[in-house]
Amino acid sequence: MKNRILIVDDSFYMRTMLKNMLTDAGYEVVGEAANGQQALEMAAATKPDLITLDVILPDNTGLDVLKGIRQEQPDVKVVMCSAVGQEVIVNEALESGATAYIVKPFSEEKVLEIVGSALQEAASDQA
């Protein structure tokens, strides 16, 4: 079974880039959200295995969205993706339940490595 991924980023370009990387690697992208409200709705509707989540969203912060997702789906893996790599924000994201944090710009190899290890962790959690 393919791993199901939801992409959350306000940048259409970034969503498209991530979608292409992930689908080329054999993942199923079940949705793309451009803001926090869409992210919460799509996460509930699609029940993804993993969510890539931008920190800066037009209607909310990624950290607030992360907390909302965690309340509804405590087991979903969330990889934060942001140009904001300040240590305090990275630490807050990880403390709030993010599985990993990728700082933009990132390489395809880095994204696939982090997504792959997060999903392996999910598989071993269920074993």
The other form holds:
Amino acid sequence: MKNRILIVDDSFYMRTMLKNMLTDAGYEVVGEAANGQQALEMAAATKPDLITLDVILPDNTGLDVLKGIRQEQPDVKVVMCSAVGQEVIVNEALESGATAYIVKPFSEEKVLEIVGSALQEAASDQA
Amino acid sequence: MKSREQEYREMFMAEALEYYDAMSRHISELERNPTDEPALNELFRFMHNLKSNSRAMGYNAIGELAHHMETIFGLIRSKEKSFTGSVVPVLFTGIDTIGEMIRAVGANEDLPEVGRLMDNLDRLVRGEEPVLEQEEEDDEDANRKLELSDLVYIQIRKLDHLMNLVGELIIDRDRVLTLSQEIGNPALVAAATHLSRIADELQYSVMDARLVGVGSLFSKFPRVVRDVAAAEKKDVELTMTGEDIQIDRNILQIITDSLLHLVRNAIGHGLETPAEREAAGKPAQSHLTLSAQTERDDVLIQVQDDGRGINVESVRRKAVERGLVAANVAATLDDDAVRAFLFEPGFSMAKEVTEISGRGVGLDVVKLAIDSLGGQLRVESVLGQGTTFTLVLPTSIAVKGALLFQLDQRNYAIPLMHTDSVVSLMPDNFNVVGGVLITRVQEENVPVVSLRKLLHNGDGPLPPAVKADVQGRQDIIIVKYNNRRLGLVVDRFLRQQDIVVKPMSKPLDTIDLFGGVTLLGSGQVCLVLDVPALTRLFLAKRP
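Could you give the coordinates for the form predicted in complex with its partner chain, as opposed to the form predicted alone above?
Time for the whole complex; same chain goes first.
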């Protein structure tokens, strides 16, 4: 089965780039959310295997979204997307249950590597 | 030609300019109310996005400036700094500079010098006083430029309307040209010629505005292929080429389902399972190619698989079983003619109906969709090696090349897409076989029928043709549809011309022999014949 991924980022450009990278690599992108509210709704509706979550979002911070999702879906893998200079938030996110993080600007290799290993972790959780 | 790089770039530009506009707005709000938290959060967020996007695009100078700006907005947000005093003009200058940089990137110009600004931002972070110039201290940039995005989104409905108006204009242009030549006034002729040139250019500009890359449809297929292949337990590698080929957006819309059907069909029925392939000595992984290319004014889209190929003999057998053709006739048909039965209504090759390829929808539906565009659907196949479906599509819907001719003093047009050749033959070139007039064109026997009789014979079958019907030289248009040629005897050929086909209005729209009407420069109405419908009518009424 193909792994299903939800993308959360408030930049259309960033979402498109991520989506292209992930679909080109054979993942199924089940949705794109542009803010925290959408992210929570879509995560509940699509039950993805993995979520890429931007740390800065218009309504909530990514951290609040992470906590919200964790409550509902403890098993979903969440990869935080941050930029240089947000180490504090990233650290807090990892403590709050994020699986991994990617630092922008993304390189395709890096994204696929991190997403791939997060999903592998998911597979071995189940085994 | 739009590559993915270019799409990213356009997307980046559109979003960056949006961010710039929003930041300009929010910083003014912040100036009015220095503790406006939502405005501050938005400034921080947009600056952050701009930084990430710029770096992803490789516009590091913008990324660097945005990073510095973000840092200061971050400090204001965490109350380590306040939006007062010399901080204000520096941040205003920063946002203005970011706007200039985005515009410079868009215009492929050199980026503005930002050394002093960066230095001031660094000073602010360190808690030092920035070095301001006079105009910054004055705080008002009277020369600030207003900039709008270069990209507009437009509803296709508005483009359709524009296209219809251009269609009307082209008809009037032809009329004015004809009139001016009849009147013969040189000044009028010159003006009409100029008008004609401008109308042409306008038509091509509007057509051009409606063109999109085939890639915008192709890009949906990697996912479709993966899903269908998984469900059918096939191992399929998809290759796509020609994504940059441009075609009218509405044509792309109309062929979407057809392409989806062809791709599902190819995976469901055309391609074998890995085990079957290995048993046949083929690589386990199968290949599916989606390609687009231009050929003269047409766009060719192909769905090509390296699967089992079409078994002509089982198609032949099935066509007879289904009563589509008599057994003795079927035996004489060549492979192309047999494969054409695949497009007949109700003919379905699938032995069993699977979930994916669907029930009841056959290639005939695909054929109808392509016909409705004035296009063609072809199939080529080599048993054991694979099958290729080719969609021949017009680049644009609105204007078609057509052959004009006369019958009973009326003007008619036949789209060139379906015209094979035009011949003028003497009576000794004809034979009568089974009540049908036959002539040889390019080494092939082609049935010939009087268009007058075909159109005006009522509902019953045509009376059997006799050689005595053929008197004097016959002007014949050979049309081709679904691999069948048919000769239509007309009174007189007129000329070849680009026409704007308009749909027939009620109640005439029920007469499906005519694809529409067009107006000629002379103001005369000209019916446009629908070759697929005419061919079907001939097959139904042949004696």
